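Only one chain is given next, in C-alpha cells, and it is the form predicted on its own.
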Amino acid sequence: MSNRENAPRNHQTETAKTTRRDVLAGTAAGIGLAAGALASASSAMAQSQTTGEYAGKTAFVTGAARGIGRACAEALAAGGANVVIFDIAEQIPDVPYPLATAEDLADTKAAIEAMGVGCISVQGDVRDFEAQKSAVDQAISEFGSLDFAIANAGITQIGALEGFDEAELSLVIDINLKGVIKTVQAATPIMREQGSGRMILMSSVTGRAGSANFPVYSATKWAVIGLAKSTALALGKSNVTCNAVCPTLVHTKLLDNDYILSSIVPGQSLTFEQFNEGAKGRHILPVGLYEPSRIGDCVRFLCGEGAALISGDVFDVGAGLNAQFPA
C-alpha cells in the first residue's frame, strides 16, 4: 500500500464566494485522486491475485537464463513465486563451447515476468561471492524473503584426466563447486534468521557414478551432494532443507554443442540425433535426451510442503538408469 496521504482539500471560508473556476480545479482534482486510487487498488488486487502454492515467496537461482536453471525457475514463478535469476551470460574465454547471452537472461526474465510474478535479472558470476551476496539482498528488499535458493550453475568439460592443465582443473571445480558453495554461504544467514528455506543443489547423473570421459566434473558433482549433506545436517535445526538433484542426459545447450558432440566418442564426431539415439540405449525408460522442465518438476516439489521432512537426500531424475545404482 501506498505511504503517500492525499492532498488536503480546499474549503470554503463562510465569507469566500465559490467561482466557477473553484469548482472545476475542484473537480479535476477530485477526479485525478480518484483516478489514483483505482490505479493503486488495481495493482494491489493484480498482486493478491498471484496464486499458487508459493505466492508471496522468493526463489535464487543461479545459471538461470537457459537450460535447467531457467526451467527451475519457471516452475517456481508458475507456483507463484517471485524469482530472481541469476547468470554470467556472457563468455567465459576457457569454456569451449556457447554459455548463455544476455539476451537468453531478458528472455527468461520476460517469460518469468508474463507469469504474473516478480522478477529481478543479475547479470553475475557464481565465483564472485559478493555478487550473489548482493542478489540475494536484493530478494529480501524487494520481495521480502528468500525461501528458495537454487545452486544450478555450472560448466563441462570432457577428456582425460591427465589432460587437463592447472587453469582447467580451477575453472571447473571454481565453478562447480566453490560456486555452489557460495550461494549456500550467501542464503544460509538469512534462511537461518527467518528459521525457514530451501536449499537445492545441483548434481548429476556423474556425481552418483564415475565417469572416464568427464572426471573432473564428476568429481565436482560428487562434491556437491557432500556439500548437500552437510548443509542439511547444519541447518536442520533452522528448518531450512538442503537436497542435490542428479540429472542423467538433459537437452540442454551443455551437451548440445559441437564441442560435446566432436568429443564423446574419440575420432568420430556425432549429430545431434546420433546422441539422443546412444541416451535412449543408456536410460531404462524408452527416452533419450529429455527436456530441462523435468528438472524443474522435481525442484517445484522439492520446495513444497510434500517435502518438508525430506532434507540430506539425493534426487535422481534417471529415466532408471539410476536402478543400477547401489541403494
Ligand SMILES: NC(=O)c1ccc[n+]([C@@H]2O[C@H](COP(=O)([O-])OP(=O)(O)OC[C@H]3O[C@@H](n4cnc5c(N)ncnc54)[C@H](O)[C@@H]3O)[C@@H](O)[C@H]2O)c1
The other form holds:
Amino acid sequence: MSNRENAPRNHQTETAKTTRRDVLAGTAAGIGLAAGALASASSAMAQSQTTGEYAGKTAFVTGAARGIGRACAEALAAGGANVVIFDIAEQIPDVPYPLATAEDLADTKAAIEAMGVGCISVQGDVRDFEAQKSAVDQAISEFGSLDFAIANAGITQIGALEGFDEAELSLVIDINLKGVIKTVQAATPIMREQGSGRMILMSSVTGRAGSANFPVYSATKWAVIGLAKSTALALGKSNVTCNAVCPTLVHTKLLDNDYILSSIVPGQSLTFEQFNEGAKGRHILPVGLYEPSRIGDCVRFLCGEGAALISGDVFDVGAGLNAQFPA
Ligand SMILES: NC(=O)c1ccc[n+]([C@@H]2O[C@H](COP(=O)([O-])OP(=O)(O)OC[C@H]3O[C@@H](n4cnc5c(N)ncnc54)[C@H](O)[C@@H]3O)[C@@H](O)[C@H]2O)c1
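What's the form predicted in complex with the named molecule like, now that we've got the form predicted on its own?
The complete assembly is shown below, putting the previous chain first.
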C-alpha cells in the first residue's frame, strides 16, 4: 500500500545603481514589452505613494495565499514593495491535505492592499511555466520592475521511502523542485536585463539533513539548495543574488493537518498540542512550531541593502537546531 493510500484523505478532494527609468527601458527591451505596458507601468508608479526601504520595488511570491508565502509577501509589503501573489488556491486532487483556497488568496490580497501598496493576485500552478511567466510580466506591466522573486510554493509528503508510488514521486518533484526551477526561469531574463534582483528559494531543515519521515520531500529540498547555488553563480555578474531559506517547524497548514498529525508517529494520531510539545523538545531554543512571520523577517533581510553581497548562501531559521550539525 502506498503512503498516500495509508493517509486520511482530505475533505475535498541593487544593489545595481540602476534608476527606475533604466530598469523599465532595459527590461522592456529585454522581454519585448509593448509600449502600452510601459505606459501602464509609468502610471502605476506615478500613483505609488508608499514609503519604506522597498518603496517602488516589486516582489513576486509563489504559494502566497497563506502560511510562509503570505508572511513573506506581507513582510515585503510592510517595507513598501508592491507584490504579485501567485497561488494555485484550489485543491490538487492527489495532495492528501487541504491546500489554500480562492478565499485565502483574496484575503491575502486585501491584507496587502490595506498596507498601502499595490497587489496583483494570480491563481496559477507553479508547474505551469507560462502561468509564472505571465505573472512576472504583469509585475513589469503594472509596477515597472521585478526586484524580488520568492519561490516558496511547495507541498509535503510523509512516509517510508518505499511507500511512494510513481504518481506521488512526480507530484512532489514537479511542484517542489521543477516548480521552483520554473520560478527562477521566469524571473531570470527580467532580472538579468535590469542588472539587479534578489531570488530566494524556500528549502527546509530537511534540505540540510536527511529525514526518514520525509525522504522524497527532503530530496527536493536538498535539490533546491543546489539550484540556489547554481543560480547565484549564473546570475552573479548580472548583480542578481540567490539564496535559500530553510525553516524548521513552522505553524502553517502544511503541518497542522490530519494527514501529518496522524502519520508523524506511527500508529498514533497526535493533537496539534502534542505535536507542538514534540517540536519544543526538538528545537534547541524554547519554541515549538513558530510563526511564519519569522521566515518573512528573514526574507525581508535578504531582500535589503544589508544583504547585497550575500549570494549562494543558505539561511536556516532553525531555532538552534543547526548547532547539532557539523560546521
Ligand atoms: N511549515 C513548515 O514547517 C515548513 C518547514 C520547512 C519548509 N517549508 C516550506 O515552506 C514553503 C511554504 O510552506 P507553508 O508551510 O507555508 O505551507 P502551506 O501549505 O501553508 O502553503 C503553501 C502554499 O503553496 C500553495 N501551493 C501548493 N502547490 C502549489 C502549486 N502547484 N502552485 C501554486 N501554489 C501552490 C498552496 O496553495 C499554499 O497556499 C513550502 O515550500 C514548504 O515546503 C515549510
